[in-house]
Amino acid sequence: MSLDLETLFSEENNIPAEFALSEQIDQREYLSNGEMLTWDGQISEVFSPICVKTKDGLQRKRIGSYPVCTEQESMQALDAAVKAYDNGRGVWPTMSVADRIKCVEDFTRKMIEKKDIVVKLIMWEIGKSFADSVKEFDRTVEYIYATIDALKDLDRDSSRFQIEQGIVAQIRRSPLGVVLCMGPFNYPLNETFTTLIPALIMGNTLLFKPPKHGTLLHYPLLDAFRTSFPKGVVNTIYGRGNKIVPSLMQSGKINVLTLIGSSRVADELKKLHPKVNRLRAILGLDAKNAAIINKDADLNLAVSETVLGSLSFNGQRCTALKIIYVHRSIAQEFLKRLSAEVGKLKYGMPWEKGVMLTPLPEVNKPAYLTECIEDAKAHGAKVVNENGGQVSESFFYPAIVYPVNAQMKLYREEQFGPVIPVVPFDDLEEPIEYLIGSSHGQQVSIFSNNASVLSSLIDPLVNQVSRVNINCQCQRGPDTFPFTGRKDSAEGTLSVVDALRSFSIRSLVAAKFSESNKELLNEIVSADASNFLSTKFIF
């Protein structure tokens, strides 16, 4: 029985007032060199994945617009960041850790004041449920405070001299230079800030390019950046990435590239840098995380974790489960229970309480997912759940596809949406070989109640992926745990402590341990003449 998906969308006057945007946000400013500069050139209009009923049918609701700046504005922003860093002699990179922390705390207070509008814009721009949009904001604030605490711990450990083999030294972490920061649309605030904040607090200067979907939500925060940090430390760039980013990389003035997105794009950008050996890359890239459900697994647990892992935020997470291997002996029962649980999920508008499935932000995504399903059907698979794959404008109802094989797009391509490919297996060597041959290597989930089975999988798989999850879905958190990937899935490690290390380098001041040098060092420390050479203890 087909779903009447058009009933999902309502007329604009039926949108609850507490979730509606009071007005469209037509951004005509951008932050560069410590100033909010006015833009009167080309713009990009922003249409929400949320459709409204009109006399002409369903239409995506327009919520605003933002500048489409050119290469010229981007290069000016780069010059501002380079000047603010000033070869490591700028105010920000030479500032004490304690003072940089105060600036970040000041920014965070101002950010919290903008919570309501930022949360609404997350919901309207990418279709994330209101509850999850609130969680994303709150988790981002928690991440900032956790980063501050981690830096305090790091600095405390560095606030003393070490004496080895007749050499006295103080070892601290120093910034790297100018960072180009580009975040993803699926967690446009949180994932962006998990690179932006540690890069910033370690003394680097920034060029920040908001994601294509999720641009406007950063606009309310620009003045907080402007007033919390020295001139030129944070600069925003807007425009088409393929137009403005190549010249930034070709300049050779970018010291760190941080990108959460496509491995193809990352490879292309790195090759543009004239001194690749000088470029540090911190990348969160493609992932095709697998679940392996053995015949001795707790089936109810495996089903519930598969639903959460593959369909949270419509499966639009790098950590989502994107291919499910299930032992052939339990495959039919697994599919039956999985279909039943998917059928229970609430779908609707992002502001509806308890909603799990919402419209998709990418205009072409429903067509791509449909194409993947048709390709799978052509190679012998079926959609096994009722109403799977039904589409209405921006909404795509989840599809469970079985049996998936190596001939299908869904076997290798990262679908990044609500399609669950299920592959039957007879021998555990089959999913292991899949992961060995995969170009992705982020995480895997394994489901079994047999300790010997788990151990036989753990040892080979920890050398294929960066995290093995036992009887639970793949996930990033807790933020204190390492978050990275092998192969084409990541470069560098992101977590609270690891990110601070990723965006800095160990530097030291050393001298022979002589009486005259002891006097000199004591004089510098006593006079508080250096922010680096200091025994101050941050509480």
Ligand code: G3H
Given for the second form:
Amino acid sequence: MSLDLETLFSEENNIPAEFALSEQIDQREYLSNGEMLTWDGQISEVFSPICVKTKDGLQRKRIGSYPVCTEQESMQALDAAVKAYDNGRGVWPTMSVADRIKCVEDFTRKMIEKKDIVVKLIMWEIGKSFADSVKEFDRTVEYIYATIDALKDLDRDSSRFQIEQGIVAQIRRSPLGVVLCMGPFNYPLNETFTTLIPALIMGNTLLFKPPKHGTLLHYPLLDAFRTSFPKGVVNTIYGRGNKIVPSLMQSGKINVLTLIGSSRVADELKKLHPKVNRLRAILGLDAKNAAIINKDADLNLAVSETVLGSLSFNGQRCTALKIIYVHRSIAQEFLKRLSAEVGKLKYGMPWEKGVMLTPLPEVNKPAYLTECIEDAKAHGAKVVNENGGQVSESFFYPAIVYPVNAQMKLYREEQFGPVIPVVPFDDLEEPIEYLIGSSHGQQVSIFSNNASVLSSLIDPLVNQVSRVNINCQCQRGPDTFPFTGRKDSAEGTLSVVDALRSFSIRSLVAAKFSESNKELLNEIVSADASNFLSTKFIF
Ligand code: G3H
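Next up, can you give the form predicted together with ligand G3H of this protein, since the form predicted alone came first?
Up next: the whole complex, starting with the chain shown before.
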């Protein structure tokens, strides 16, 4: 496909009406302590990665603005969350599981009513294709329903007494307290909700900070949060993270930090907590997943999975393939086929059918990627695909860079964008050593049709990363599978079931199995006097 960046962006009046935002969204409210509070202070304007042609050249389209609150408002939100938790005595942490599930179901119904606008905002705020934005919304709703089912199962298993060594006990999972939840821009709805919803449904109270790119899409959902949960259970904080988050951590009142973002930020924030042992962290962090393509691999399959793995959503996935090791004997053929396949990918505006390559939301990203390529060139690599690395404002055409070596930024840095660094190897020991020396440890993809080659890789690699993918790209899903990482890639495990465990702790009520205790326990259960000590079965 020949590259025509001149016509990539068009005039505003050429945007198809069904995908256009009917109006700019200037958010002047935020949810705190059960109320939508009005904000008349500083704001941040939101410009889409989608540019329009104007008489002054290409300009990112303005789509709205949101509050930039201060430390004062975030501390008020913290107070609201602390009060709603009330040392574990609040309405929400003591509510029965069945009633908490009803609130989450109520929220989900209201969320679904807002699907159209949320999907459009995902597309406009981060440039994700319309089809993938719809997928992100639907996957999130499915995740919520799967979470509800998993909690029902958990609760059913806990709805009974256990008797061991003369002790009778009931064991359940209890909330941890106040959770500070921060999501990433690349899956601003889905990844945020895969921590927020489990944290909430387990009885914690929340401070929720939307990502910098992907803020407005949460605005239509704030009223659903307000009306579905007791006052102070869900509170939003808006503003610059480095201004408003440190004091929250320093207060010592945050019990759980959940962040999908950089390990540098996570490390800094954790250290600010005055009692680190009281802080639980559930983190999804940096990753630089490698593909290892051996000489006996099905080359067409390896190429198609490399394209998907490294370029879905323009490579902006934590699970993306960010470095490709290929056996030197097949490297030239691999590059030829990979370049041809990349050349066939449709680029354009997110609403275009079948589009794969779209503009990037981070303003500095095209310049950073260009710098990585220049650095690689200075150390002996080339861009091997036609048009690779061409830029038009927020759009960056994918570049395949070869041969990459240890002196280059692309060898270690997480590029998080459409650049595919390819490293030739002679011996499988070379990619294994790379993974051992890496500060990341999320996943790896291995390509071979030879069972003994695969097994020689599986055993060393499962102890380096948390998922070894055979003959396919890396990915998070299915959401019921554990999603985690070693080293600087994660802390804690997220899957539908694991997330419920991550945001809770086991608590038990125990007594000696005496006649008088039996009577007392029976009385409490029959009178339905406790939400914890209960044998009710959720259907
Ligand atoms: O950014 C990281 C996401 O969790 C990746 O999810 O592998 O399903 O695209 P995915």
